[in-house]
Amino acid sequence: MDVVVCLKQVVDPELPARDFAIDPRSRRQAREGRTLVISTYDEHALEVALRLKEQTGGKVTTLAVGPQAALGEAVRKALAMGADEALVVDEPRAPEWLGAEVAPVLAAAIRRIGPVDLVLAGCESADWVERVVAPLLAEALGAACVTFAARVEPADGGVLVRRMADDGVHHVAARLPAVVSVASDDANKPRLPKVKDIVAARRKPVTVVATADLEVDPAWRLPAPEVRGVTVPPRTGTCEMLGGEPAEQVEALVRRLRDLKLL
């Protein structure tokens, strides 16, 4: 099974809150001087792809859109985890794009890669959380679409997907080609690359193309949403001191927590 995994590079969600800031020009999260990583759910999607490869054979190709110079670390990690090759669409504007803008470029890049059986992506990005890329991508490729997959298993001519839903779990059979967005699950926890894998990743092929070199279907160049403002919610806090001996403090703390309906 030949699988393409779409990866997005974002500011590390684990950075301290004090390092979070909004760029007033782009109205996006400030990236300068901050650690950039693969978006969380995209790593889970890559793990699903690697497990499918172990079961069925085939090839795993990662696809990322963004400034080539900034994507190096993300690409190397994906290759070290086990991807066979990578395609980078060098697009300096990509960090400011939303899902409607990036989906047609991803579709054009996938058509350039060639016939593929399955396209995987994270169910949402760690920065904008739009949840629209997979459905838009499936429509542009004329492929089946399943969202919020916890597990993906091969089946005759398709895949069986365990899909997380508000009312529980759905078991969905999808024909190939398909686009599946992946949520986190114990069954797709990303693996840690070994030293030999990190070294081997340096020899794996990485192809770089410019957006202008892709045949992006004009019909799928959707109007870009306009972001008029982004603000960081103010954080406030209070502190109450409880006097008395330790036993008295414990009783007072329990009473206070009950008053606040926290117990």
The other form holds:
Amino acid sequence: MDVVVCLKQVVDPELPARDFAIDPRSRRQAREGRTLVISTYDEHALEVALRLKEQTGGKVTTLAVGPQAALGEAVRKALAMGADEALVVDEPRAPEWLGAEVAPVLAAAIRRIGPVDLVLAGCESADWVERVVAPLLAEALGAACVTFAARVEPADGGVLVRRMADDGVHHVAARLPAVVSVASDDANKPRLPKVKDIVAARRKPVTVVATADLEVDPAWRLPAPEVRGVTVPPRTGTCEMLGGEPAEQVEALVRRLRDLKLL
Amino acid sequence: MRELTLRPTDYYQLDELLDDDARLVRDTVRRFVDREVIPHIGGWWLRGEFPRHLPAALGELGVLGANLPVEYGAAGVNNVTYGLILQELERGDSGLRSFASVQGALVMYPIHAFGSEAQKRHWLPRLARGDAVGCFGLTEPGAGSDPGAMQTRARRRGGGWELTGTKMWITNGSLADVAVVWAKDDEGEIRGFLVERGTPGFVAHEITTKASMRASDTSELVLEGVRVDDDARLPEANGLRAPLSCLTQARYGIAWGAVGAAAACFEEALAYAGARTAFGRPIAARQLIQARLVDMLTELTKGQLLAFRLGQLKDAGRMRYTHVSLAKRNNVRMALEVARAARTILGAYGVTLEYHAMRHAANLESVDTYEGTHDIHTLVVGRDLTGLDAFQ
Ligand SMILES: Cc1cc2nc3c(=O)[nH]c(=O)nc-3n(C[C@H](O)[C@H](O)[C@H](O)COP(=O)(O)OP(=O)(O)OC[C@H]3O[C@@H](n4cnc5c(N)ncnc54)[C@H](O)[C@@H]3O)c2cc1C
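Next up, the form predicted in complex with the partner chain. The previous block was the form predicted alone.
Following is the full complex, with the preceding chain placed first.
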């Protein structure tokens, strides 16, 4: 099964909170000087792709849209984990794009890669959490779409997807080509690249194209939301002590959490 | 826009000096240690248990002897990257790093440097994968700092050799599938032998009373008339220079490893000091605590710079053994002092194994002693500096 995995590079979500800042001009998260990593769920998507490859053979290609110079480490890591090749769309504006802007470019890049069976992406990005890229991609590519997949298994002519939903777990069969967005699951915990593979990844093929070199169908372009303002919520904290015996404390705690609509 | 917070364990932004490979390898090993070691290490240490599954896991990750060439199954990374691997392992535990140092620098290195082609082909890939474990027997009950005084003998018997003697304090000794044993021949020349587990007359006894390095296997090796063929001898190892050159490799890794242990203790102390309140304020607000933290950070940063520069010299082929002595001596003592200071900041919690400072401090007592004691390295650098030999 030939699989394309879309990887977004984001500011490391584990950076100290003090270093989270919003660039007032772009209304986007400041990237300057910060560590950039592959967005959390995209790494899970890559793991799903690598496991499918181990079961069925085929090729895993990673696809990333962003400023080429900044993408080096993310691409290298994906290749070291086991992807066969990488396509990078060099696009300096991408860090400011939202899902509706990047999806048509991803679709055009996937068309360029050629016929693929399956496109995987994280179910949401670690920065914007829009959850729109996979459905938009499926629409553009005329492919089936399944979101929030915990597991993806090959089935004849298609895939079986175990999907996390609000009301439980859905088992969905999809035909190919399909676009599947991946949520985290014990079965897709991203592997650590091996030292040897990190060294060897330098020799794996990386193709770089510019957005202008791609044929982006204007029909795929949807109006992107306009971001009017972004603010960092002020950090507040209060501590409430619950008295009594442990059993009473538990009851009081449950009551408080219900009041706060956290349960 | 205001300046970014400096990461306390990279205050001088040494990250910028590393290439993609080095950073990626470092972060990978760091994640491995965070996932596979830190959550369990307190228990292993308390029970005096070396985790048997780790050699294969480390082999799978590709960190064993990682600076040796790829043709025999190693990863072939440069020495700075190799140093970072050991730094991250020792951030977990000095015993884990000791395992890797012995396997890589004291077993794989001598086989690679002094072994026959057949020995290399047989052992190096297995050792790199962690399928086989090795140990290095130089120290004896009566000869530590002065290995030239060793009593273990290798006598020619027909076409082969007979080994007799006792080796003491041998890391991985009971686990090992193969021991690199150093012995004097009839002419008084020191030679190295590969002795396999189970060879008649060869036994290992684990030392179980350690108050340090408890998650590491340290054993006594007893050789009573152990017969080996001549092809068990490392053909290119002649004289004390051979084992000493292995120790230079291992000490190089220790200079980096100690930085990892110190960083772990410093991070723990910094976090604790910010969270612990006494007399109505976080203890981190007190001048005495701040002074301690700043001293720790300063020494840690100096140690990082020393290790990095040592790595550059090694990669350039210009590292001298005295460079290594200076770095081993400084960084291990630095780490020991940082660990003790961290323990102090942690108060009573600091004496438990839920925190890491005490375990690191206890381990580092061994690291300060093995691979040339702190004082021995003083005399090595002193001799280099003055041209006068204090050992005579
Ligand atoms: C946990 C652990 C693991 C070890 N693993 C190994 C291993 O895998 N393989 C191996 O071969 N060995 C190993 N060792 C042994 C270690 O290398 C020796 O302990 C070390 O070389 C010191 O030798 P010693 O203990 O006999 O001390 P000694 O040499 O007896 O020294 C005792 C004290 O005297 C001082 N001293 C000695 N000579 C002088 C001098 N000329 N001038 C001033 N002071 C001097 C020393 O600095 C030290 O303070 C290990 C030790 C430990 C604790």
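Residue numbers count along the first chain shown, from 1. Think of the rigid core as the biggest set of C-alphas that the two forms share within 1.5 Å after superposition. As the structure is a computational prediction, the values presented were derived from the model and not from experiment. Shifts are known only where both forms have a C-alpha.
Here the chain moves as two rigid blocks between the two forms; the smaller block's rotation against the larger, from C-alpha superpositions, is 37°.
Fit the two forms on the rigid core and the C-alpha of C239 turns out 6.7 Å off between the two forms. Core-superposed difference between the two forms: one segment of three or more residues with every CA shifted 2 Å or more, namely 236 to 263.
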